[in-house]
Structures are given as structure tokens and as C-alpha cells.
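Single chain ahead, by itself, as C-alpha cells, in the form predicted alone.
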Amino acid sequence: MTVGIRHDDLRRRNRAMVISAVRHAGQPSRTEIAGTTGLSHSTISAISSDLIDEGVLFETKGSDAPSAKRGRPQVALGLKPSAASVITVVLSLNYLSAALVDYAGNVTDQEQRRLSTLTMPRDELIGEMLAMIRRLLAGRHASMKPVMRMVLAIQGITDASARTMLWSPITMHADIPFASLLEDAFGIPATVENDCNMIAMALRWHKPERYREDFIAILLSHGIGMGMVLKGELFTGTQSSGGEFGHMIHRPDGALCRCGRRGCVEAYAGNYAIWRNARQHSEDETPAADISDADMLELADRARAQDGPERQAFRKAGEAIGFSLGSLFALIDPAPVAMVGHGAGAFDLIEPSMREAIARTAGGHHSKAISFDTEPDEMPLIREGCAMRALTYVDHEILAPGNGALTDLTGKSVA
């Protein structure tokens, strides 16, 4: 009995390795999969044959580029788009979007709309989300397999078990069990994730040569967020989603933050804080609910044009980020950093004071080794991170076990 269990575990692991190799490489040959996984050619041949029969993979023509080796071009393997589908949902400040994604990672349908998230009643907010998902499911093409996973990304703190939104600055409501609500409504497994964690997930897939074992993604937007990968694993807290960089204290009893506390990094570096300082308003002033991207672009242009309160506001933002990053680097050592979001378009205004602040901290001993890159649009990254979170779950927990025909949640065959 023990031998049989071990054989099943090995088979599942090998199938997962092959699927993962295809997902990472796009359309690799069996030889390329062997090089990536270390599995024998005979094992890969047997596994790929099973996965093709099950409708998970398909064969496609290899590259037309001339090969240094003689013989026929190698046949490549690809993920069959119709093998499964997932749904991604993003809830951010005054904005809701959802997308239907096929097994190959292609968006087949999507919807987005503006909402007044700060003032909407709880049931209305939930109802808008459920209605949007319901429309996507109703429009799903008949040839697609059932949706096997949903992932919701949200600004704010989620619990470590990925079930509940604990708190978010985008709504007055807290402790909403979104995963359970989605599962009850649609019968599809769901998780709730911090949006910056999903940005980090996407960067790892998007630029693996830079973002691999250790890196940090900082969201520069109306608020400030962080996603962090350490030793190849997405960092989460013991109870929460972790990485609440924006609400680390920069100055005790300092500027008023939209979270209600004082002196947070965000209270100096978020869009509303930069706007408040640029206009030389009191740090006790209630943070603006929202500031348009156009207004922030105009503010950055004025800061570049002359040294005045606008430029000083961006300096303060860089200083707040720099001191907190330096303290973080004192714990984990320097790592590549991605500055993500619309605020990254003003990174030239933030970087000098940020680097100066880092250099004044214990983590600044290796400040010259710290590298920064910018990604000005966070929304595609959040969606991609959600999609990869959902699809890799399908890879490893549903398709890798290889129980024969694909089944829906009731166990009924859908192959």
C-alpha cells in the first residue's frame, strides 16, 4: 500500500513539473522540458501523451528557425486553452473589474466599471461584484470547460488563509468574507488576495530574470502598498496578508493618514499626501478621497519646472519611502525593487531624496547595490497575478493528480 501511495505522489509531482514547464516556457519541445525538469525523455513522453489525451496539452509546430541539429523540427507542446478557465476580480478605489481567463492565460471576456466604493452599502458592493461575475459566466463560450477557480484582489489587508478582506481604505466596511460569499453564490473555489501581492506574483512571471528569489514591489498610487517575495516565496504574515509598508510609521504623531493613524509612510507618499503638501495645507487636514491621474501629472510637471512646494512635496515622499525601505533592508538585505503604479511616472522626483534617506539607515550600507525599476500601470499586473494564482492552483491541485476525465465540482465528467 505504501509503495502505491509513493508511486501516485511521484506521478502527480512529475505531471505538475511538466505542466509547470510548459506554462513557464510557452510552447517548449519535449527536449526543452527535459532540460528544465531533469525528467527522462521517456517519462516526459508518457506524461505528455496522457495530458494530450486528457485535453490539457496539445502539440504544435516548433520554431521555423533553422536548427543546428539535423533532422525534423521538434514538435512543441502548448497549454490547451479550452482545458479550463478561471475568473479574476479586482476591487480597488472606486473601480471594479472582472475577467474570464482560459487555461492558456488569455482573457476571453472582461468587464469593468466605476463605483463609489467609499460610500456604497455593504450589500450593494457585494451585489455589484456578484452581478459582474454572473454576466461573465453567462457569456462563457460553450466549448470552454467550467470555471475552476476565482481569485479576488483587493486594496487592503486580507487574512493569511485568503478568505476574508479584513480592512481596506477603499470602503467603510471591514471583515467581509468575500471567498465564502463567492463560493456560496457560484460553487467555485475562491481566494481573496492583497493586490500588491498579486503584483509581485505577476512580476515574477513577467520578468523572471530580475524578479526571482528576493524582490519587492511597491505600489505608488493614492495609497502605498507592498508585495514581497523572499527566498522564492510570497511573504504573508501569520494572520494577515503582510507587507503593509504604507502604514509603517515614518514620523510618530505626524501627518494624518487615511487609515486614521498618524505618521504613516502613506501620509507623506500617497497621492493625497503629496497633493496636500504641494498645496501647503495642514498635515491635520482630512485626506482627499481621490485625486485624478491628470491632476497628479500636472503637479509633477510643475515640480520639474521649478523648485517650489510641489517639488518639496515629492522630496518628502521620497524621504518617507527611503527611510522605511532602509529599515526593511536592515532586516532582509538589499533586493531588487519595482516601483509600480501611476506614481512611478514621477519616480525621477522621488528617487534622489529616497536614496539619500536609505543611505542614512542601517540598510544603506549597500545602498549602491539597490536597483529600482518602474512599472507605470499596476492594473494589468494585478490581473495577471490573479490569473497565475488561479491557473497554477488548477495546474497542481486539479490537473496534476490526473484522475482521468476532468470533473466539475459535483464530480460529473465534463471532458
Second form
Number of protein chains: 2
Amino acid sequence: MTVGIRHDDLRRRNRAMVISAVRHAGQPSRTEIAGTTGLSHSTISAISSDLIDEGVLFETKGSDAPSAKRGRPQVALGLKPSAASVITVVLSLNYLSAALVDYAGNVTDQEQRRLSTLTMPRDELIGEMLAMIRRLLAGRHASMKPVMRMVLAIQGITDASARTMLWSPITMHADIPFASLLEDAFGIPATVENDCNMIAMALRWHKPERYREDFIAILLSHGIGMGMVLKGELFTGTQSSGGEFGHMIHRPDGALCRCGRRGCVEAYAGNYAIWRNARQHSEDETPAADISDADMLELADRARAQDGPERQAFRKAGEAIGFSLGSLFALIDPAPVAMVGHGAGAFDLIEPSMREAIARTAGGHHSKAISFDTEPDEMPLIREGCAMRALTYVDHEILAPGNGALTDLTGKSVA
Amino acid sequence: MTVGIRHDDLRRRNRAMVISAVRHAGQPSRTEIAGTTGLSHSTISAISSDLIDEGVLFETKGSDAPSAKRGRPQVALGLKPSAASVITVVLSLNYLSAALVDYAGNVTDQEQRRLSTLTMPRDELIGEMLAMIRRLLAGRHASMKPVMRMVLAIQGITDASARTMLWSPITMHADIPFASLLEDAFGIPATVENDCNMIAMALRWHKPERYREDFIAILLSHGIGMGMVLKGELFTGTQSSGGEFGHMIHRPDGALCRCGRRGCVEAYAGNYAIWRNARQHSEDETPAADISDADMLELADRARAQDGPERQAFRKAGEAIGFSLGSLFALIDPAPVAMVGHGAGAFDLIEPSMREAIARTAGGHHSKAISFDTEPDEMPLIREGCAMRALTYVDHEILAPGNGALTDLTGKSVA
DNA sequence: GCTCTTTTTTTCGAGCCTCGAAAAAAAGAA
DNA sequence: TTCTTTTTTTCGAGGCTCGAAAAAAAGAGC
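The form predicted together with another copy of the chain is what I want next, because the block you gave corresponds to the form predicted alone; please supply it.
Every chain and every other molecule in the complex is listed next, the one we just looked at coming first.
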């Protein structure tokens, strides 16, 4: 039983709507906002006037092109970059990066470094992260507004409340409560998110014309990840970040997977699996820890050059992805797919067998119509997805108190 | 971009909330409603007074047990049975049934009959359905309030807008726009829903303590169907009713499925598949059209009596369901499962190999903790699910116009 | 039998919020 | 300089929910 709507919720929600409209439209006029939200001009005027007073929005005076239209010119509203800032952190295999992002979404500072995540002790891993964040916080100008939110994206599984990393292939340590660790260290609200989910957020942000209501992002890398948006909402599991497409079962009792089980999609389509098959090693062989992008590129080149075990390996990968996508499509119906990550660079080798497999499944009813796109570089997407997620959180916090919001925004400096 | 909340939406939503609270609680007092909705007593008082005036609610005077409590006694509110009525229709293999249900959910009349759905011409199938509905409409008392909604449940796939049956195993005809057909014939709004989705609705209604936010209902019958509730919402595909668990791929290029493809779960776990395996026929053999429940019972008995091809067949079924549930759990995390339908009577034969398979998948992390329940009789569940769905539609229509609602409710008689 | 408690329900005024219409503002066009 | 056109603000009206207080409807106690 959902709770009833009280009167003050109304204002709060409509404020949220206005902020969200500005964030999506960039620099809309009040009239434009009224159009997209369906609220009346008077309401928009009242709300945006409040938000300007509170320092959340501002009138971007220098309207670029004096639109040459008749009538009173529109006044564009923008998100005030100084209204707040957020920190994004991305932790992936042997790699850590963090960025400071202002309220308008601009990266104002960032840092990245290589680490040996697989072998590092737990405390060291956490320590490196905290230190990097600490440097970012120390480095920002005194004039900058306080950091209001931190979002950490990891390769791996988080709990449904986005507070704990339950498991990750990049480290042997499990159940690290990153959200609480970050909150305790810096006094700033934090969440931990799955990297592929952040990729999905970023795609929707970047290419709304293609990735809007329903789409799937598949990360082809050492392992196989997935982020999915259904009916406009990020799809997550009931207890975890979910969407573990890479561990759907392709062949019962089949090839050995990095997760220790058998027959997972990843055990055929992950980099290590393609490598293993290309070398004609046994499918029971323990997966290699890491394979360089250069090696995978070389493998792909050889597969393109001539038929042989390399080409076969990519073919098998396509088959695994195809059948499992077919199973997924049986559940959710076909949707546009983005193939993300370095592995997407070899999509030409994967696509034929993948499409052939899909066509043999229930989801492949119109397999010709299913459209695939490739995004070879995942890191910027993850970072942007994190930023959007963090800023969205802030948007909803800013509107919450309704009135005294600005005392928290411009006032006390945290950490 | 969702639309802003206008002022009158507020009342509408809170009215919906009150109606929904009454429907869930049965006969709550105003105080109780205030508690569950979180709205103030004054608001509840105002809204329920309106709804009583409009003939949607009524004060159930004869309060059964004079609660022996001190203070002014609570006045129970109930849904007025005469506020509206709905018709539910269930179409399954060789079987058609329909019922007339009042606003409080009581079945006031019903009819059912056997048909040869597989061989009937399209028009005859439609004609039988229309005729049955016509008889129900003709048979109701003159005092009864107009039928405001019809919901048809079918075994098969419908489009996302619940207007057309896209495909069904019970007939060779496809793309039958049942919703429009019914609306044109009777002038009453109608939808077509997947039977398993209705089972899920009914389960949530019946056993909310077990089936609440997240659960799965799997129909074990000639084919394999699924209805799923995730985060409190019925899960459907993006373009169709979705959730075609039975056509996830268990073994690529495996056994021949009724759908014409190969390796679907159904091709191992549907009645015809179990039958085929028990008889040690080839997996390439065309599936039998229908197998009687008695035959399946006998098969199960023989499997229980001694090890042999029958027991093997059930074991294979369990394996197929187990691995595919494991894949599903990889996507959504484990959830309580209800095994519904006659096939659930042989769940004891299926369970061991199923659990073993699940344990070998990513979703089987805590396979011991995944709980299964059986509901051998699906028909009543489907009917009740339809009724609840229809009544929920009506609830939302009654509250919509806000004021003149009753003119439609008590006034003109449709059809 | 009467008064006191207790609990539920209704009433009433206050405070918000959104809306539509009208007014004001800010340009270009003539 | 005066019209048009378009955007934005202002203002009063109408609704809605809320909290407090009042009214209603019992049982409890003497």
C-alpha cells in the first residue's frame, strides 16, 4: 500500500520536475519548461523564482544568439554550477579513477592511477580510494561549493540498497561496505553502483533518441556485464544490482567460468574464454587473470585474416551471447542493444554467429530488426553515468527541504 | 520526462488510495484507512463521505462483533457490491469459461464449456466467446449495475497494450484483437491478459504474506508459462506480455519445441516433453497436441514406483527448469516461486534435479533458501486474477471523473 | 441511572498550491 | 515613435489537506 499524497509533496515534486527539466533541456526558458512539464506558466514562474533565490538555478544572461524572433526574448535558465558538486569514483580491474564534478555536470578535477586490484590487501585498496578522494577534496578551490554526494561504480555486484560491494571479479575481497566507508570518512552521502548500470544511465543521457525507454547495454571485456533500462527505469535485481547476463547459463555443465561455475555466457564470450578457445586450450582450464587489450586486438586481427581457431573462438562467443540474448528477449522482448567496451571492437567477428543464434530463439522473431550499436570506450561512459546518478540524487535532495535548502548548499563546508 | 502534478490530480490519487485501501483491507474503519494511507483523518472523512454519496462505498452497519472496546465504535466501510460489475473470461486449451463479478469481488454468475480450440475456425472461437458473454449479460438481474470492464485471460502472448492476442498455443489463429472485438460487440472496455500474469495477481491477492513484492509463478502444464512480480509490479515485456520463461533456451539446438524452435525449456519440461522422454521417443519428434491429466498422473505414478525412463523424464524436466531458473535468478536475484497447475502435482519428481541444477548456477548462491510452493489448480487463480485486474481498472475509472462518476455508475445500462 | 472516559468521526478555519486571466515587460516591425 | 508579438509576472479564485477542536457514540464506574 503506497502512501497518500500530502499537500506539500506536491510542491516538492513539481520543484523536482522543474530541476529535472532544466537538467535535461540544458538551458530552457520558462515557457519551454512549462511545455515539457505540463504545469502552468504561473507555477513555473513561482518555482523557478524560488530556485533562483535559493541559488540552484540562474538566468544565463548572455543569451548567445539574439534569436531574431519578435516578442520579448526568452530568458534561458541553467543549473548553477556552484550550487553543489559531487565526486565520482570508478573502480575497475587494476584501475582507479575519481573526478570532481560541479552541479552543471562539468568535470572540474580528476585523478586516475593503475593499481594491482587483484592482489592488494583489502585495507590498501580502500586506503588508495580514500586517499584519492581526499586529494580531490583538498585540491578544490575555497570558493567551490561543498560536495554533496559521492557515487562509486565498480565492476561487480552490489546490494540492492547500493551500499555494499557484495562481490567483484577485480578483487578477492568480498562484502566491502564502500558506501558506509566513504560516508564515515568524509561525511558525505555515498552509494556503490554497478558499472554497467552506470553505462546504461550514460547512454540514455547521451543518445536519448536511441536509448530511451527500453534498451540493453552489454559490456564485452574480461567478463561480460549488462545494464538494462526497461520502461524508462534502470533494471536492478531484487536483492542486488542484478542483471548478471554474463552468468546466465549458456550450456549446462559447459565451459569453466571465472566464477567457478560452468557453462556461463562469460565462459564463452569473456576475453579469457575467447583467448582460451583461440589457443585451443581445454574449456576446463582455469581462466587467465587478465589479458591485455593489445593481445585481444592481435587475436581479432588473426581471426579476420583467416579461418582458424581464432575465428572459431569469436564465433563461439557470438553464439553464447546470441542464445542468451534470445533467452533474455523471451523474457523482456527485443530491445536496442549497445555493445560497449574494448570487446565491442571485435563485434564484426561476433555478430554473424550471434545473429544466427538469436534467430533460432523465441526472442529472435524479428531478429533482423534488432539493432546493435558499438561503443568501444566504456570508461567515459561509466564516469558520466556516475556523475548523472550523483547529480540526480542531489537534485532530489535540493528540492526536499523546500525552504532552508540553501543553508546546506552554500553554508557549511563538509569534510 | 514525466508530467507535473496538477492540483486536481491530488484529489484523484487520494481517492484511488482510499478505494484501494478498502479493497485490500476488506472492511476497514476510517481510522484504519487514515493509518494505511498516511492521510489525515479529516481528509479520509471528506473523501469517504464523497465516495459514499457517489455509491462507491457504504457503511456496513451490522458490525458483527460489537468489539467490546470502549469509545465510539468504528464504522466499517465496504465496497458497495452494486457500484459496478465486471466480466472475466478465461480461454485455455479446449476450455472456455466466463464469470460475472460484482464490485466487491463476488461471483454472481458463471458459465463454462469444453471446446476444440485447436481445430475451431477463428470466427467460431470468437463467436463462442461472444455468445457466452451475451448469455451472462442477459442473465443478470435488472437491478444489477452495468458491467464496466471485461478482462480476458488467455494462454499465450498478448501485446503490451493488452488489446491483441499475438500468438497462442491453443489455436492456430494468431493476431486476434480480442479487446477491440469485445468492445465493439458490447461497448464495454476490455483487455486481454496473459493467464500466468493473472495467476501472479491472484497469488499476491491471496497470500500477500508470501507473495508480495517479488515472486515468480510458473505454470507447469502442456507448456510452461510464467508470471512475475518484481518490486511490487507485474513484470511484462516491452512489446508483449513477455515473461516467456518456457521459451528460454535450455540447450542450444536441443529438443524440438512446440513453438518450432529447439532447446526451449518447454521442450524438456512441458507435459508433451516429459511424455516424449518417458516413452523414449526422439527429441526431434513433433510434440503431441494434448495429453490428458490422467495420463500424466499415471506417468508420475510410474516414475515414483521405480527408476526408469519415466523418472528420467521428470528428472530432465527438473534440470531444464532448474538451469533456466538459475539464469533468471542471475538477472533478477532469487525470489519465492509458486509452481502452479496440474504439473505441480509431480513437483516431488522434479524438485531434486531442479534444485541440483539451480545450485550449479549463479542464481543458486543460496539455493537452499529458495522456497517453492505448489498450487495444483490454476483455473480458480486465473479467474480471480482476472477479477482483481478488472476491478482495479474500475477503481481507477470511478475515481477519475471526480464528480459525475455516479451518473455513469448507476445510470445508463450498457449493452 | 447518571457521569466520566475513551475512541472515532466530523467540522472549521488556516495555510498552501496551482490555475487562468490580465497586466507588465521586452524586444522587433512598420 | 507606435504597433505587434512573445515571454514573464502578478493577482485573485478555487481546491485541497491539515491540525485543533467539537461532536458523537459507546463502555466503565459508582
